[in-house]
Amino acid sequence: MKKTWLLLLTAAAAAGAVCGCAEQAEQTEGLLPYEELAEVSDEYIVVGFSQVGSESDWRMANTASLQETFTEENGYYLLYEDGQQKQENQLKAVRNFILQEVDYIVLDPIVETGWDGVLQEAKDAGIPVILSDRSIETANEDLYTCWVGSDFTAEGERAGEWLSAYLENRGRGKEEIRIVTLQGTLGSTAQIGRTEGFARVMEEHENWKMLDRQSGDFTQAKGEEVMEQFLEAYDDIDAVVCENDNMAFGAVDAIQKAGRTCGPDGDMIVICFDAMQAALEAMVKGEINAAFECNPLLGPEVEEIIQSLERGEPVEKIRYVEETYYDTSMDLESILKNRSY
């Protein structure tokens, strides 16, 4: 599967003498010059990577261990295209990428829908796509090979159960409950996932309310303004569902600006989802009271993939990455010593 590059010289050449199209110009940019070309001999196995962004703590985890693994150490040639947050940034990374014929795409798409057409394009070129941490939405799986990253559903039910014990250990499982949520990104596998997951719990709880739910788009920053705005409007919050830890700090800045209280001694129980290195430390500190962890380092996942794929053998069309959670309960500072994200 390894290629020349021959025909994206030829390609390049074409798109050279068309140069008055708007269109076509557009399409090209970005490819490769000459020079790191001639570079790039057939001993590679050349990946295309297309990420979302750098959003988080997790996201740029995440790409490191994509950039660790597809080295040319290890036999590989690596494009690499920052999404930041932009659908069509993605769109035009992924074109670029079959132009550039790559042996395989890596995407990791920022929303479900509308990827058929390109995938289309990639199927066409007889390039295979793997899907990282986030899924799309088609009537066709044949248009990419498989998806590997986290069952973002079971972690939004994992966190449900957890909450329900904890009120449960705490008296306080007759209680009203008044919940907020501050959700991912809108129509991205995580958020969609952990939200329908938390809503499976909810509805075994009468007395659970979902005062309300609001996109923080995964940032800091955001989560912190959405958070703002709760707080303004609701007194009575019980507890706050982060759908990444980034929001998750965001949240407790603003709850502490406000003069309240969170985590295991305050008025506000705090959850959140990644269980970056940070979000331990958080926990340890007493601002937040659970972390449900969303395995970050899937470059090992996808090159085991493309090593299947290379020897011909078939592969699975989804895998799951293993996963746990952490709380207060737990010896946290042990467990940060030997955590590698």
The other form holds:
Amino acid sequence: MKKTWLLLLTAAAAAGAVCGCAEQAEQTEGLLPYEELAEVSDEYIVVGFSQVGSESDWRMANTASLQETFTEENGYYLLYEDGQQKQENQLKAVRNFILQEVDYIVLDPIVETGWDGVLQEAKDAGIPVILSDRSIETANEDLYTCWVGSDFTAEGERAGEWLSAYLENRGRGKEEIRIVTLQGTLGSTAQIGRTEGFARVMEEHENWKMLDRQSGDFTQAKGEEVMEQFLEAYDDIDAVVCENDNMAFGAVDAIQKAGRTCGPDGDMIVICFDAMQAALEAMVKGEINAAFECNPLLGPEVEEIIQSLERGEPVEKIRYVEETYYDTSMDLESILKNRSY
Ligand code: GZL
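For the form predicted together with beta-D-galactofuranose instead of the form predicted alone, what are the coordinates?
Now the complete complex, all chains and molecules, led by this one.
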């Protein structure tokens, strides 16, 4: 079902670079030139994609997955907007998409709250909204068609269970374990779920003590900064839980700069979420103990949903992707050879 495009004959239709290829990751500047709107009117399914930002390896892989899926060769015209980790940019992008009467809006919401108004506008405009990766908190579930992403709480529980088994196997099951956590962007679905999931396992271990949790905003620089503060504040940290790979890389840098050690042979256990290639390489180097996968390849999943909607078929409200974890007991060299991210 393609919406007949309303030609926007306004000066605001500034030239925009619309990308269809992953390596560009360019974003659409403002509105599309009206002559381009005419071209695509009935030829493509037009998708407006509002992305969180470009803060991490995971994010870049996720952006690439959608850009490699929604190409003109596949019958799509993608309007991509990088929110640069600011909700106001994403709100503006979604309003732009509504104004341009896209066929579908794909939104990866940086945080869970503050979306009801703009999603009501999309609903009033008859534009389905698919949440990709992160989700929203709303009293009105009709404001979006569905959410495809990870079960972040399960990821957090998996990490807690792994740590429990790891400590048990090393004869430390009864020892006091002092933990710090580098949280992701506060209020994001990934941060909420991972914190909650790990906390559930914490409750089963009265000998585990969470010394501190602070947000590193999913970035390596902030992760290093927060870990430096933790190292100054606590001199006997046993484990560092990093809610994404990039913060773990920052934490490892801070630990090493402080003359301390981490990883399977170090004095601090470091675990992280995402499990991108660089995290597995850090495990091979002995800097990180385990990485809990968060699948970034959501492009094909989102496309399947759009194709179902095009055929007038119902779609499930929540669609979780398959995920696993990796640790240094595994043949990481072989795994690295066969992994696409
Ligand atoms: C998780 C995603 C998170 C990643 C981070 O699905 O939202 O955001 O874990 C990214 O790397 O910044």
